[in-house]
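In the block that follows, a single chain appears as structure tokens, in the form predicted on its own.
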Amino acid sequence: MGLSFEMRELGIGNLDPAKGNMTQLMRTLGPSNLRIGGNTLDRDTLWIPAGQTPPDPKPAWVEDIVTPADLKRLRALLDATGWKTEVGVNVGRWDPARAADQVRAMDRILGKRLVAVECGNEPDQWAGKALRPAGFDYPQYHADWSACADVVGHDRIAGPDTAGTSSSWAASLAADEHDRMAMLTVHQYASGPDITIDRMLAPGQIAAQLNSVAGNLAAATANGLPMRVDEANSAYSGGVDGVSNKYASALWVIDYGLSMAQAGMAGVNIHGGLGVCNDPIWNGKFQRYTPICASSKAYELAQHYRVMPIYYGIWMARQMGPGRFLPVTLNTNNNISAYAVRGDDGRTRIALVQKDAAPVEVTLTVGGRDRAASVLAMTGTALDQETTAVQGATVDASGHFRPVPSKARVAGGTLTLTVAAGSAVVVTL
């Protein structure tokens, strides 16, 4: 599980390891994947090669400028955190010469940190955004993607980055271009502006999201490609106040991320923006779903951020670590999800996401000898409140996070826990 940001964040000087606490916030999550793209990629970003100045006057559509200096800053951040990246090229407003220069700069500057070049963003919506004529469909997009791939000149390419999770464009591109691709990518949001906490945490929500992506995941597997949901969150168009920016979103993202991993997804990138928390961003919309944001304009300019509840959920999901999923049999009428992973380190980890309004006593039958266990518990004051903690600890102003696990014990092959209302735990054996 990683993060996703708009290309605009790169163009305005954000993601700077020399400023603020972003470096530490990424280190706290642990080495992962950072995707740079979004709507601002095709809509209003212009690449300017080294030694050139932006056109004067700029084209009317240009809002953001990205240069090799921005890529150097990104590389420094990636090196400081151990993360890797996918970065987009503007195909919606295609300029082959600029694209070729950008790709050469990305290859040279980002080097081994560059997982893939993303050729455009949400091409299935280009016609609706006046970037292509009415009737623009997969055959026309495939031609555009091929032109971009020819410029890239290697197989570190991702696509199609569709807004439609179940769009046939992804399966078609996987079949047509798997030899020139590093991964298949789509976007997925739990719902739209009508999402509520009850709906977001309903038992059928995760199943519906898995079902929506299943066809394209099968196509990726059949064509030998890993697949990422490289832009995801609780609700599109910036999220919903009282839902996307509250504690309930932390429970949702644990369930979402682990369910996608168990289904075979290579990764998920949670989208966000680095503006002032709960304030409108550059286009007048909000990004209430963002994991990381600034407390005030002054903090935004200093690139000094605080974390929102969903950040804690991402952190909790990542505590399951690398390994393979184990089968879990769940016997309950409660709204609980459970996942188990046999870690590459030999430890077994079990995640419980408890979405009911009352505490639940859980008996885990794990077998084996009597032994010690440790427990990390994420709790909040209420589903519709912001306050979130793990073992009572919160991320400090510098970005550090040091929750201390509690102790438990397996006796006679079982471990019994009381799991608080609306909480999540990760048990390590």
Given for the second form:
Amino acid sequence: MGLSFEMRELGIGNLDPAKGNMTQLMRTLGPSNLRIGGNTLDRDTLWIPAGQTPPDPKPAWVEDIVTPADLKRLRALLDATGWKTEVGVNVGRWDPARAADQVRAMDRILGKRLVAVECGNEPDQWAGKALRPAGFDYPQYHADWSACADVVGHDRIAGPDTAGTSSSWAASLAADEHDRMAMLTVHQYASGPDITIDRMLAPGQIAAQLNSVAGNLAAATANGLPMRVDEANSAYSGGVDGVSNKYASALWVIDYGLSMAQAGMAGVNIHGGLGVCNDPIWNGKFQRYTPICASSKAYELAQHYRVMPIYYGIWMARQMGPGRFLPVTLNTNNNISAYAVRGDDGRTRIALVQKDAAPVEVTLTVGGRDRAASVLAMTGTALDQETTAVQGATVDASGHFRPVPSKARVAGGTLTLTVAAGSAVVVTL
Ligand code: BDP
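How about the form predicted together with beta-D-glucopyranuronic acid (BDP), since we already have the form predicted on its own?
Once more the chain from above appears, this time first in line as the rest of the complex follows.
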């Protein structure tokens, strides 16, 4: 599970390892994938090559300028955290010379930390955003993608980054262009702005999301491509106040990330924006779903952030890996889900996500000799409140996080735990 940010974050000087606590917040999650794209990529970002200045006057659509200096700052952040990146090229407003220069600069500056170049964001919405004429469909998109791929000139392209999972563009692109692609990517939001906590945590929610990407994932697999949901969150249009920015979102994201991983997805990137929490961030838009944001304008300028509940959920899900999923049999009438992973370190880890209003006693039948186990429990004061903690610990102002696991014991092949109402645990055997 990685993170996703707008292209504008590069343009406005964010993601700077020399400032604030972003470096530590990424280290706390552990090495992952940072995707940079989003609506601002095609809508308003102009690449300016080294030694050049922006045209004067700038085209009316330009709001953000990205230069090689921005990539250097990003490279320093990636080196400081061990993360890799996927970065977009503006195809919505296509300029082949600028694109070619940007990709050369990315190869040179980001080097091995660049996992993939994304050719445009959500092309299936370009017609609706007046970036293409009405009737713009896969054949026209494929021509645009090919022009971008020719410029990119290597086999590290991600796409199609469709807004939805239901169109056939991803499957078509995988079939037509798998040789030039590094991975298949689509976006997925759990819901639109009508989401509620009840619906986000309803028993069928994750299954519906899995079902909705299944066709794309099958197309990726059939064409030998890894697949990422490289932009995901609880609700599009910036998320919903009282849902996307509350503790319930942390429970949802554990389930979402682990289910996607179990289904064979290479990864998911949770989208956000680095402005003031609960204020509009860009273009009057809120980013209620953001995992990381600032308490005030002064903190925003200092790039000194705090974390939202969903950050804890991402952290919890990440404690399960790396490894391979094991089969789990669940006997319950409760709204609880369970995952098991045989870690690369030889340990078995079990995650439980408990979405009911009452605590539940869970017996894990794990077999084997009597042995010690450790437990990390994520809890919140209420599903519709912000306060979230793991083992009572919270991420500190510098971005460090050191929850101390509690001890448990496997005896006679079983381990019994009381799992609090609306909580999640990761048990390590
Ligand atoms: C996607 C965009 C992203 C938006 C997000 C949203 O790529 O830039 O912020 O939706 O609607 O369509 O919240």
